[in-house]
Amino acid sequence: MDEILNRFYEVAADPYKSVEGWKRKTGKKVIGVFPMWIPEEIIHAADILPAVIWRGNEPVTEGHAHLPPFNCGLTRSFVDDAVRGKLDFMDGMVFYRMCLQAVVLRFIIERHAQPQPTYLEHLYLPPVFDRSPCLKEFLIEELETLQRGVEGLSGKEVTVDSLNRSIKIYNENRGLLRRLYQLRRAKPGLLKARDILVMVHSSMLMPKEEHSELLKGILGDLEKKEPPTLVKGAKRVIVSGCLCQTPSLDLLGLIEDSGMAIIDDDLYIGSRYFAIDTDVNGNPIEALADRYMKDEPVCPTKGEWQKNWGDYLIDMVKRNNADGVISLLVKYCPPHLCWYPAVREKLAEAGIPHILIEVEHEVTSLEPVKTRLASFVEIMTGRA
C-alpha cells in the first residue's frame, strides 16, 4: 500500500516531469485541459493522454506581463510556465468558458507561449440557465468540434465505439474514487486528508487505466485496516471550495493538526471530480453533454440558478453528521466569490458553523490560520 501511495505521490508532486516522462516513454501525444468541465473522454478516445491543467511549483514571474496581479493564482502560474516554455511538452491545450479570466488563456497562449502548442480550441460551453433542447443542441456541436479537433491532431477516428469504451474506463475510476470516499466516511482517520487529495490529482494526469489498477490495489488493502484512534472529541468537517486549483497539503494538515476530521470534501481536486458518471447508450456525445448539464454537483461556473450551492453544502453536512463547514476561497477567483455571500447565509439560517479561509498561489504564512482554526474548533464546541 506504502508503495502505491507513494506513486500517487511522486506523479502529483512534480506533474511536469511525470506527465512528460509518460509521454517521452509511451511516445504517445499529450493534451492540457482546462478545469473542471471539458470531457476527457473524447481526448482519451483519440489515444491521447488528457492531462487537466494544474498550477507550477514556482513563484509567477514572466506571466505578470500577460495578466493583471488580480487574477487568480491558477490562470497565472499557467501563463507563467506556458510563457517561459515548460510546458513545451504539450501537443495541444483545450480552454472553455467558465469565469472572465479563462476566456483569454487560449490567445495569450496563441501569441506568446514558448514553443506555440499544435492544437489549440476554446470552446464555448453554455452556462446551464435552462436545459432546453436549443442549449443541448448548441453543446453537442462544441463537444464535435473538440471531437474533430482530436481526430485531426491523433490521425485517430473516434468512433462510437471507442469513445464509449473511453466513458467505460473514466466510470469505472470514478466509482473507485467513490469506495475511496466511502471508506473515509466510514473510517474517519484511515487517511490523511492530503493522502486522499493526492489520490484524485493523480488521477488527472495519469492514464485512467493505470491509475484505476493502482487504486484497486490500494483499495484492497483500505478495506482491511482499521483507522487509528482519532484524538478525543475530533470535530467532522466539510471542506469546501477551491474550484480549480490544488488545495495546500500544509493546510489540510493544520486543519487536522487543529482537532478537526476531514470526513467529506466539496473540492474540484476531490469529489466534484468524480461525483457523476456519463450514461453509457448509443450516442455517446449526447451522453457526454447530458452529464454536462447535471444541477450536481452545484457548481457556480456553469450559471445554475435553479439550485442554490449552501443548500448543497448543508445536505453535505447532514450526510455526514458533520460539524461545521471550512470554505477554501481562492483569492480573486470570481464564481466562487458572487456565489459567495449566498453560501454564508444559508449556512448561517441552517446554524452551521462555518470558516472562509483565503488562499493563493504565493507561500504564505499558516500562522494567522492557525490561530483562526483553533478559534473555529472552540465554536463548535460551545455548539455541541
Given for the second form:
Amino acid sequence: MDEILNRFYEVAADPYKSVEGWKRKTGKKVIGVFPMWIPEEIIHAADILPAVIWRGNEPVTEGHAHLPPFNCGLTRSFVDDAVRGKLDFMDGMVFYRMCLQAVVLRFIIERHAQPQPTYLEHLYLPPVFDRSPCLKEFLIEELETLQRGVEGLSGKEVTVDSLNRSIKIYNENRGLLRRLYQLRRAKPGLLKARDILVMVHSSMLMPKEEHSELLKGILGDLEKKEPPTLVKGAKRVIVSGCLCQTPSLDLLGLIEDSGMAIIDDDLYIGSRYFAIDTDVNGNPIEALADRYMKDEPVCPTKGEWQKNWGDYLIDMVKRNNADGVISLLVKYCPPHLCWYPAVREKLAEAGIPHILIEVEHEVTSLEPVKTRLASFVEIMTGRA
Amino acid sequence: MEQKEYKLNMLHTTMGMGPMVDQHWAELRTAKQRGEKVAWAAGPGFILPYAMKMKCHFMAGYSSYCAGRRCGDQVIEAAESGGDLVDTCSYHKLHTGMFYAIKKGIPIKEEVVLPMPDLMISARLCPEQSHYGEALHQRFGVRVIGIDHPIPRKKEDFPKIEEFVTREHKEILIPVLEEICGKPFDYDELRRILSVLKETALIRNECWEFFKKKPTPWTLWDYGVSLAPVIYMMGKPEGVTYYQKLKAELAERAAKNIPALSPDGEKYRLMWDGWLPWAFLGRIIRKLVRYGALPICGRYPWEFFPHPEAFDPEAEDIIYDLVKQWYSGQEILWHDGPEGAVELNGKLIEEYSIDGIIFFTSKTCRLWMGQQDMMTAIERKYGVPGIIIEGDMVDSRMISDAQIDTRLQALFERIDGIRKRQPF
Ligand code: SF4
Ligand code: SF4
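Coords for the form predicted in complex with the partner chain, given the form predicted alone:
Below is the whole assembly, all chains and molecules, this chain first.
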C-alpha cells in the first residue's frame, strides 16, 4: 500500500518531472488542459495525455511581467512556469473562459512561451444558464473543434468507438475515486486528507488506465484495514472551494491537527473532479456535452444559478453527518468571491458552523490560521 | 525653467448632461409607481427591454452615475456589511449593496436608489456579469436571464459566434420579455430606437474628429461625461440635440483656436486604456493638467460600446444586425480581448497622435488583462511609452495618489526623453 501511495505522491509532488518523464518514456504527446470542464476524454481518445494544469510550488518571478499581483495563484503560477520554459514539454494547451482571468492566457502563451506549444486552443464553452438547444448545439460545435484539433496534433482519428472507450476508462477512474471517498466516509482517519488529495491530483496527471490500476490495488488494501481511532471529540468537517487549485497540503494537515477530521470535500481537486460520469451511448460527443450541461456539482464557474451551491453543501453536510464547513477561498478568485456570500447565507440559515479561510499562492505563515481553526473547533464543540 | 500654468477650459454643453442623466435615473426610480416594468441589465442586451418600453438600468452606466455622485463607497460598504468581500468587482458590489441596503433599510442617498427589477439580463460579456446575476437570483430571488457573449479569440470565429448569440437573443431573451410584458416583441420600436441611436452616434463620430486636432478642443473626460445618450439613454431625441450642440461648440472652438487646455493647448496627448475612473475623474485630470497632459482617446469609450452607426435599422433580421455589430460589424467585442486590443490601440495611437498611454487597471476587474504585454508591444512598435496605474473605478480604498504621482512623473520624463532624441 505504501508503495502505491508513494507513487501517487511522486507524481503529484513534481508534475513537471512526472508528466515529462511519461512523455519521454512513451514517446507520446501531452496537452495541458485548464481546469475544470474541458472534456479530457476527447484528448485521451486521440492517444494524447491530457494533464490538468497545476499550480507550482515556487513563488512567481518572471510571471510578474505579464499578470498583476491581484490575479489568482493558479494563473500567475501557470504563466510564470510557461514563460520560464518549465512547460516546454507540453505539445498543446487548451483554455476556456471559466473566469475572466483565463481569457488572456492564450494571448500570453502565444507571445512568450518558448517553444510554442504546437496546438493552442481557446474553446468557447458556454455557461449553462439555460438548457436551451442553442447552448448545447454551440457547445457541441466547440467539442468538435477540440476533436479536430487533437486529431491534427496526434494524426489519429477520434472515432465513436475510441471515444466511447475513453469515456469508459474515465468513468471507471471516477468510480474508483468515488469508492475511495466512500471509504473515507465509512472509516474516517484511515487516510489523511493530504493522501486523498494527492490521489485525486495524480489522476489529473497520469494516464487514467495506470492510475485506475494503482487505485484498485490500494483500495483492496484499504478496504481490509481498520482506521485508527479518531482523536476523541474530533469534529467532522467538509472542506469546500479552492477552485481550480491544489490546496496546500500543510493547510489540510493543520486542519486535521487542530482536532478535525476532513470527512468529505467539495474541492475541484477532490470530489468535484469525479462527481459525475459521462453516459456511454451512440453519440459520445453529445454525451460529453450532456455531462457538461449537468447542474451537479453546482459549479460557480459555469453560470449555474438554478441551483444554489449552498444547498449542495448542506446536502453534503447532512449525508456525512458533518459538524461544520471550511471554505477555502483562493485569493482573487472572482467566481468564488461572488458566490461566497450566497453560500455563507445558506449555511447560516441552516445553522451549520462555517469558517472562511483565504488562501494565497505565496503563503507566508499558517500561524494566524491555526488560531482561527482552534476557535472554529470551539464553536463546533460549543454547539454539540 | 519657468513652469507653465495650465488650466482646463470647460465646455458649456457638457454641463447639460448632468440634468439629463438625473432625469433618466429619476424616471427609473419612480417607474414602479407608474406601473412600469423594470429590467436591470449587464452587458449590451438591454436595448431589447427598451423596445418593450420597460424602464432599464444598465450596470456600467449606473455604476458610473453612482460613483460620479460620490455614493460608490457608501453602497460598497452596504454590500460588504451584507457579506460581499473586498476583492469582488465594484460594479457587482454596487448592485448587491443596493439590494442589501433596501432589504435591511440601510439609508442610501435618494438620488442613487434603484427600483427592484422584474427581470435581470445578465449578458456574460465578462463572467462576473453572470455571477452578478447568480447573486441577485440566489440571494434576492430576482428572475434572471443569461446571455453568453463569447469574446472572440480569432476573427474566423465571428460567424459561429454571431449565429449563437443571435439565437440566444431570439430563443432565450425575447420569449421571456414577451411573457413578462404580456405582448409580442416590438420590433418596430426596436427599429425606431436604433434609428435615433444611429443619428446620435453619427454626430458623435463627427465630434470625435475634433480629437484629432492639435491642440485638442476637448478631452476624453468630456466625452466620458457625454456617453449616456449613446450608451444607455438610446432612442431619446434629446441625445441628438445634445450631440448637435456639442458639435457646434467644438466647431466654434476649433474655428477660434480655443484649446481645451489654456494657454496654448496640451503638451502631452495621452491615451487612456481601461475603465474611466468614475469616482476620481476630477482628482486624476487635475494631476494631468499640472503637467499639461490631456487624455484624448481610449479603448473603452471608443470600442467597448455600440457603434450604432453600423446598424441598419431597416435590416430584415434586425436582431442579427444588432449582434453582428458587436462582432464582425464593428469588432467591438474583438477589441475587448487582448488580441483585438493591441490592434485597436495601435490604430488610436496613430489616428490621434498619441504621446503616451496610461493603462488603468482595476484591482477588482480583470477585463483589461494583458496590459503589461500590450504596453511592451506598443512601445516596441510605435515608440509610445506607457505606465500602469492600479486602482478602481469606484472604491476609494483602492486608489493611491502616491502611486499615481510617481508613475505619471515617470511617464512624462520618458516622453521628454524620446522627444529629445527626435527633436523634429
Ligand atoms: S482559481 Fe478562480 S480565478 Fe483562478 S483560474 Fe480558477 S476560477 Fe479563475
Ligand atoms: S469584472 Fe469588470 S467587466 Fe466584469 S462586471 Fe465587473 S467591472 Fe464589468
